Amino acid sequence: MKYKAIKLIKRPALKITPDIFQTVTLETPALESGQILLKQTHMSLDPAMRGWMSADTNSYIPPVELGAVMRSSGVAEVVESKNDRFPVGARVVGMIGWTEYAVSKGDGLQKLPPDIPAEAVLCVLALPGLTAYQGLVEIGKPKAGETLVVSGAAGSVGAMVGQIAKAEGLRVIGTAGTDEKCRWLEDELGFDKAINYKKDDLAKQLAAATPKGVDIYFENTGGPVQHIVFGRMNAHGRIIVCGMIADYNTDKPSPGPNWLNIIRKRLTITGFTMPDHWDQVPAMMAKLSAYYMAGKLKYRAHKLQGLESAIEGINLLFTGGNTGKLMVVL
């Protein structure tokens, strides 16, 4: 059987451009023993992919080959296998590519349950919301009636990092680029306050909404945002650095805070990944479906058709074009 996949060919400059990409048509493999074949369903479709791209072999995880399929991680169904623990009409998430079909010996995936739609689970069981999770929870170690800053607030992980603080109880605080994304954090998503930081007034308005200073703050975006939340921090306050996506698509990054205010309120900063986490996946999916299932955990998917879609798509990404979760609907 044939299928499509899209492979890198290509280091993107600053901007991810479709010269970098190459579409190919395969077959599939005749399985080996342990091997099951998947049909994805649902690709997403992340910030982190601009850095997998890159020649950096000093980041977290090595880049993409050239002339490898683009990385990704989706939602699959098996429809041939030689694993028993993965029978035919089970689905999966995991790492699986810009690809119609993938060959695997199920390493890395988890098996998914049948009453969660696959929209959900890239929206709140994969990447985003183990993310906010792991940063959130783990990291941040958040107490109720703390003042939560999150920028990137209608991203993927933002919307998941807001809706576990106030879960959790609380005050959340979220920025993002239009008045349109504002108001579905704050009427849909239950945010105190959300602030367009696009807007003249960042300064006074982050200052009007943290009254008591800000707790946590944490990081996806970079800009301005940065340099406000970092002078509110409170004492033994915790910034929880997930993303640039600012600087992603810059040559040259913006300057950061100055560091005297680490020491004058004792601040933690940590940067952090997920590929160091893995470990934990299962135990935090099972966390993130109590959330989930018990309503506290909304989303909203920006849904494209079709493989090669995400060729020009992934760059919503980086013009804050996309309204919810990225993804690729096959």
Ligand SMILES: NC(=O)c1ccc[n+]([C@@H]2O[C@H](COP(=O)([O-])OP(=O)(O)OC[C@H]3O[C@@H](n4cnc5c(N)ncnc54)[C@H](OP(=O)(O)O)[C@@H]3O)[C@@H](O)[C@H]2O)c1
Second form
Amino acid sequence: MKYKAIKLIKRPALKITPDIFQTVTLETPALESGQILLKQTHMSLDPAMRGWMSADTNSYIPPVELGAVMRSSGVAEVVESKNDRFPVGARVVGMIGWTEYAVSKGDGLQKLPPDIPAEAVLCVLALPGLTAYQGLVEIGKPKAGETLVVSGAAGSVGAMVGQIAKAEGLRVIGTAGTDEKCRWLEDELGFDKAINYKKDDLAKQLAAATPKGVDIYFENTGGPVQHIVFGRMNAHGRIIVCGMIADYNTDKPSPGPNWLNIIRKRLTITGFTMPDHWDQVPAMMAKLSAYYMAGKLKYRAHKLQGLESAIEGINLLFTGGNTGKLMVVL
Ligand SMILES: NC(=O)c1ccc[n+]([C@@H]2O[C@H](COP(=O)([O-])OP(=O)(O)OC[C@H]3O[C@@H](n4cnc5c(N)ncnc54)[C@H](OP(=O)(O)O)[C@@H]3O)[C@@H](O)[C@H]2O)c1
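Return the structure block for the form predicted in complex with the named molecule; the form predicted on its own was the one displayed.
Now the complete complex, all chains and molecules, led by this one.
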């Protein structure tokens, strides 16, 4: 059977442009013992892909090799199987790539219960929820009554962070790039306050929204928000550095805040990446499932249609054009 896949054939100069990809038509091979054939149904697009496309070998994960199928996670159905662990009809989530079909031995794939929709898997149980849980709960150690600020709050990670924090009894303030996103955070997700960092007087509104200062800052974006929140951190505050999307498409990273306040306020600043914590995924998925089943984790998916929509669509993440978890439906 013929299918399409997209290979990375060039490194991006700064922005991601269509010429760095090549769509190829491939033929599914006959399976060997232990192999399964996956038909991908939902493919995740993530800001981290910008880093995976670059030649940087000093990061937490090696770059995608030129000529290889672009790396991504996704949800897939087993359509042929020579592996008893993964019968035909089973659904899985894992690293599948920018491709309609993939052959696998099952390594790194998690089997999914039949009753959770694929969108909920990618929005809650996969990278966004896992990242939010690892960063906020395991690193941030939130306590009821504390104040949390999350940047990129209407994004897939940020929305999970804010909701988990609300479920744990924190006061939650988020920053996002449109009034519509801010309304969604306040009206649908129950954030105490959402601030449009592109338009509102961020310093003034943040000061008003955090009368007792900020105990936890969950950093998803960098940019000007970082400096303003940094100035409001309480003594013994925790800053969880998850992402710096404002700096992904530039060769001039913005300067960070002065370190004097780290001493004066005795701050703990921790960077982390989810791939370091894959061994904890089953336990974290169980915790996330419990929040989800209790109706405490709402989500919205921004769905693109067809494999090749990823080529232009991935840039929505860098313009703020995505409303919710960006994914391609295949
Ligand atoms: N450490 C980890 O293991 C890990 C795992 C997953 C994700 N992350 C990081 O977490 C962050 C969020 O990822 P996500 O998957 O949840 O993406 P997302 O928030 O769903 O989408 C990206 C959002 O970032 C905002 N943005 C883009 N450029 C910006 C800029 N210059 N300044 C401020 N905001 C900007 C846009 O929202 P607005 O409309 O609000 O501007 C955009 O919608 C990213 O930095 C990502 O790299 C880290």
